[in-house]
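Just one chain is shown here, as C-alpha cells, and it is the form predicted alone.
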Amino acid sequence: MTAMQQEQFHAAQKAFIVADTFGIDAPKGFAVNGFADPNHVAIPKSDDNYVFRKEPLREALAFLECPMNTGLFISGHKGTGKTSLITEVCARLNWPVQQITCTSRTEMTDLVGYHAMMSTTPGAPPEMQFQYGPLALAMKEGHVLVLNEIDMMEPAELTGLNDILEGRPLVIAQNAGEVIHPHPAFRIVATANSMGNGDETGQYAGITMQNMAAMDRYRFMTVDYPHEDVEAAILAKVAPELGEAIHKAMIGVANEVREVFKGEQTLSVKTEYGEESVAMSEPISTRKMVLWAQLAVQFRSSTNAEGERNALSYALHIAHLRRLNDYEREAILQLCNAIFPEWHD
C-alpha cells in the first residue's frame, strides 16, 4: 500500500466508544476504530434488538483491532449467535462485509473470482470479463470476509487461504497473474459447528476434519447460547406484551431443551407404557425463541387470558414443534406444561 492509500485510509477511519456503540458495561472512554462512512452497500444491516455479550464481544474487538495474521474461528451449535455477533458488530462499526456459506462442493475459485460473459451496460453486447469473489473483493477493498460453515468445505482446499493468512499477497494466475496485497482492513471469520477436527457429536452432517496447518492459523472462539438474563433483555425487546413471568417461563424450556440437545441432560415423556428418555434432534435457538415469542403476540386475544396462553402452545408448534417427531414434540408440550404457570395445548 502506498503512502497516499495509507493516508486515505486512515482518514476514513472513526473511532466509536465501546459503552455507547454496543450497550454494554466497559471503561469510560475506552473505543475502538471502525469507518466514518455509513454507506457502503456491504456494510451488514444492524437488528435494534441484538443484545451484545461481553465476553465474545472482547474477543471479537481484539480480532478485528489487531489480527496478528490470524483469522478468527468461531465454533458451536446452530442458532447460538456464530455469525450475528460478527455481522453486528461489524453493522456498528460501519465495516464492510463479504459473506459465503461454504458446502463439499465451494471451491478455491468461488473465493477468488471467475470470468463470465458480462454487459458494461444494458442492451451492450456481452464481453469476457473477470468477476471477482468475496475473498478478492475483501482483499482489496477493506472488507470482512465470513465464510460460514467452513467445515463443510474440503480441507484441501482451504489449504489455499494459508498464506492469505499469513498476509502474504493473492495472486490470481486467471486474472493475467494480477497480485492483490491485503488490505490493513482486511479480515477472514470463520463460523462451524466444530473445531475443526469433525463432528464428534453425530448431529452436524457434512463435517469434515480440516487440515491441522490450516487450523494452526486461526484463533479460536466457542459461542454458546445466551445467558437468561441476555435472552430475557431480547424478549423484552421484540415481545414486551407477553410480560416478564412469560418470558421467564419461554427461557426455561429452551434450555432445557437445549441441555437435553448437548446431551447434559435427559428429559422423558409419559407414554401409555410408562416413561420414556428422549433425545432432542433440534435445539431452541434464541432466534426460534423470538419466533416463538412474536408469533404468540401476532396470535394472542388481548382480552382472553385463555386465548393467549392457546396462542402460546400455538406458536411453539409453527415456530419449532412441526418439525420435531411425536416423541421429542410430546416432551416439550410436557416440560411447558410444568414451567409455564398455565398452559393449554
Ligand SMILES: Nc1ncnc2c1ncn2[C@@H]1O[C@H](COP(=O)(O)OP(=O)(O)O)[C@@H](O)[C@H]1O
Second form
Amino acid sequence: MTAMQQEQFHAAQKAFIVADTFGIDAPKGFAVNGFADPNHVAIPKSDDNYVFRKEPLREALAFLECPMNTGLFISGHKGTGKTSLITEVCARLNWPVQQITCTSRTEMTDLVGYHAMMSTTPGAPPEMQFQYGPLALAMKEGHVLVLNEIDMMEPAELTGLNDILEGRPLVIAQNAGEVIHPHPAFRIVATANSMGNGDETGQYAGITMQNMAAMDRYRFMTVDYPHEDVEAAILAKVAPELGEAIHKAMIGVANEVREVFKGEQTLSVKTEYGEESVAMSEPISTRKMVLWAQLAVQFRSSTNAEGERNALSYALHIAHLRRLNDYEREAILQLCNAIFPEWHD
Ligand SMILES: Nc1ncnc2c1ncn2[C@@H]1O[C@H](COP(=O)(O)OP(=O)(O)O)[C@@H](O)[C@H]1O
Ligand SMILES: [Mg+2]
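Having seen the form predicted alone, please provide the structure of the form predicted in complex with the ligand.
Full assembly next; the chain just shown is listed first.
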C-alpha cells in the first residue's frame, strides 16, 4: 500500500462509540473504527430489533479492530446467531461484507473468480471477462469475507486460504497472474456448526474434518442461543402486545427444545402406549421465536382457518411444528400445555 492509499484509508475511517452504536454498557468513550460512508452497496442492512450480547460482541470487535493475521472462526448450533453477529456489527460500522455459504462443491475458484461470458449492456453481444469472486473483491476493496458453513467445504480446497490468512497477496493465475495485496480493512470470518474437528454431535450431515494447518490460522469463538434476558428483550421489541408472561413462557418452551436438540436433556411424550422419550431434530432458533411472536400477534386479531385454535398455538404450528414428525410435534404441544397459563391446541 502506498502512502497515498494509506492516507485515503484513514480518511475513510470513522470512530464509533461502542455504548451508543451497539446499545450495550461499555466504558464511557470507548470507540472502534468503522467507515464514514454508509452508502456502499455491500454494507449489510441492519435489523433494528437486533440485541447485542456483550461477550460475543467484544470478541468480534477486537478481531475487526486488529486481526493479527488470523481469521475469526465462529462455531455454534444452528440459529444461534453466528452470521448475524458479524453482519449486524458490520451494518453498524458501515463495513462492506462479501458473503457466501459453502457446500461440499464450493471450490477456490468460486471464491477467487473465473472467466465468464458477459454483456456490458442488455442485448449487447457477450464478451469473455474476468468475474471477481468474493475473496478477490474483499481483498481488493477491504471488505469482510464471511464464509458460512465453512466445515461443509472439502478441506483440500480450503488450504488455498492459508497464505491469505497470513497476510500474503492473492495471485490470480487465470487473470494474467494479477496480484491482489490485502487491503488493510480485509478480514475473514468463518462460521460453522463444528469446531473444524468433524461433527462430534451426530446432528449435522455433511460436515468434514478440516485440515489442521488451516485451523491453526484462526482464532475461535463459540456462540450459544441467546440468554433468556436477551431473548426477552428481542420479543419485547418485536411483539410487545403479547406481554412479559407470554414471552417468558415462549422462551421456556424454546430453551427446553434446544436442550433436547443438543442432547443435554430428554423430553417425553404421552402416547396411547405410555410415555416415550423423543429426540428433537430441529431447535427453535431466535429467528423462529421472532416469527412465532409476530404471527401470534397477527392471528390474534383475525379469524383463522382453523377456527377457535388460539393464536399462539396456530402461530407455532406455522413457524415450526408443521415441519416435525408426529412425536416431536406432540411432545412440544404437551410441553406448551404444561408451560403456558392458557393454551388450547
Ligand atoms: N441477539 C439477537 N438479536 C436479535 N435477533 C437475533 C439475535 N441472535 C439471533 N437472532 C436472530 O436469529 C436468526 C438466526 O441467526 P443467524 O445468525 O442466521 O444464525 P446462525 O448463523 O448461527 O445459523 C437471525 O435471523 C436473527 O434474526
Ligand atoms: Mg449462519
